[in-house]
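Read the single chain below, which is given as structure tokens and is the form predicted on its own.
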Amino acid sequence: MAETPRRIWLTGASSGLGEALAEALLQQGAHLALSARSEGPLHLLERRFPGQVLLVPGDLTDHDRVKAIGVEIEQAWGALDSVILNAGTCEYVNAKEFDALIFERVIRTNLFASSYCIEAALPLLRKGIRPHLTDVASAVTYLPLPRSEAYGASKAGLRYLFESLRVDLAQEHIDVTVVSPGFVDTPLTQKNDFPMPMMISAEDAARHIVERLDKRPLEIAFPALFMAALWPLSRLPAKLKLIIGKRMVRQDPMEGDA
């Protein structure tokens, strides 16, 4: 008897890591509800994988739209087996011209939108098969980096949200995984003008994640060599972290930083 395809809601599916994850999961036969602001790439996936794709596009920072997406998924499928929250953004901070609106934009996109999606997803996961909730955070949470105040704060908030939620959902047998990638070649990282050691392609990153999701680990952190270097640094005393961070500070902030 053929195994029933897993019903997965994937956000941020129109480009970068999200698009690569969608491709990898669809090739495995999964059924995907795909969310993103840009609908064009989602329609391409729908045409390439007929019968496997449910389009639920929209702005995930819009609470009402996210609730509507939950209703659309429920009407189409009745339940969810997995949710992968990948949508996110990054803006850098120039401390000399500190702009709190950057924090508002980044945290709304990375943290608030994820909480909206969790609200919509949990009732559907509770009706699913072996429910699994996954969030794409970042290795940046291990070490404070220059200009990453807004991005790092949003991703640290996501990490805490999911690790705390893991405890509360354990009694319901809903597994929770945090993904902590290093540098992945995506449209976001292509805007960076600083060294990004051990960068990997979005396709390799997606393959790494998908190969491990079935095991439902608490965390998927990669690339291995990058994490092997980063983890010891994260355990250093605060004064040593400050010394390391100061050596990384740019004297000429990126054009457009505010």
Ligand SMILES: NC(=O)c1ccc[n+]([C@@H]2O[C@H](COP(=O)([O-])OP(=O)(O)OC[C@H]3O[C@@H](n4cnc5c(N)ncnc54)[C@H](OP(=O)(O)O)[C@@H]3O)[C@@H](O)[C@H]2O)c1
Contents of the next structure:
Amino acid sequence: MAETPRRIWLTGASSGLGEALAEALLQQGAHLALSARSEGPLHLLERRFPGQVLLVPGDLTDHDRVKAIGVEIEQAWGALDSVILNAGTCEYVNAKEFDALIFERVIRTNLFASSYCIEAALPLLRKGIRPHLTDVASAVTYLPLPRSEAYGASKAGLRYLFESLRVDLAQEHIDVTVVSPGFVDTPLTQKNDFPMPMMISAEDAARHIVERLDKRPLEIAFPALFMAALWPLSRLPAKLKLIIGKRMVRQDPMEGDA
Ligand SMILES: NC(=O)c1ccc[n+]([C@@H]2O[C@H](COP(=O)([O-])OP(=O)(O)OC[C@H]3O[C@@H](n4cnc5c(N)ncnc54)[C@H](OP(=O)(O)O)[C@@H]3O)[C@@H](O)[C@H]2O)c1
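Condition change, the form predicted on its own to the form predicted together with this ligand:
Starting with the chain above, the whole complex follows.
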């Protein structure tokens, strides 16, 4: 008997890693509810994979819209088996002209929006089959990097949110996976003007994640060589982390920035 397709809500599916994840999961036959603000790329996926895509676009920082997305998914499917919270943004901080509004924007998108999505998703996951909640965090949380105050804070917050939620959801048998990518070639990183060692394509990153999701590991951190270098650095005392970080600081941190 053919297996029932998994019903997955994937956020940030309009570009980069999310778009590549959507492609890989749809190729496997999964049914996807797709969210992002740009509807064009989502419509394209709907046309290419007829009957597999539920369009639930919108700005995920809008709490009311996210609640409405939850209702739309419930009306269409009744439940969710998996949720992959991938939508995110990055802005760099110039410590010489510290702008707290960058924190508001980045944390609203990366952390608050994720909490809105969790609120909408949990009742649906509780009705799903072998429920699984996945969050795309970042390897940035392993080491304090220059100019990453806002992005790193948002991703460190996300990591804690999901690791804590994992403990609380264990008794309900809802598994929680944290994905920690290194550098992936996407519109988000195409804006960067600094070296990004061991960067991989969005397609390779998506393949790596999708191949491991079924086993529901606590964490999917990659690329392997990048993590092999980063992991020991993350265990160093704060003094040594400061020395490493200082070597990465540029003379004019915002020079060349868009
Ligand atoms: N690229 C990397 O090297 C890297 C490394 C570590 C972690 N990550 C994480 O991977 C995830 C995907 O990033 P990416 O590199 O693929 O960047 P990307 O190409 O810029 O994709 C970001 C996605 O998030 C969506 N999004 C952003 N703000 C949104 C909002 N307010 N409401 C709804 N959707 C929103 C975007 O869609 P719209 O703009 O259409 O709304 C887009 O689909 C992010 O969480 C990022 O932090 C990336």
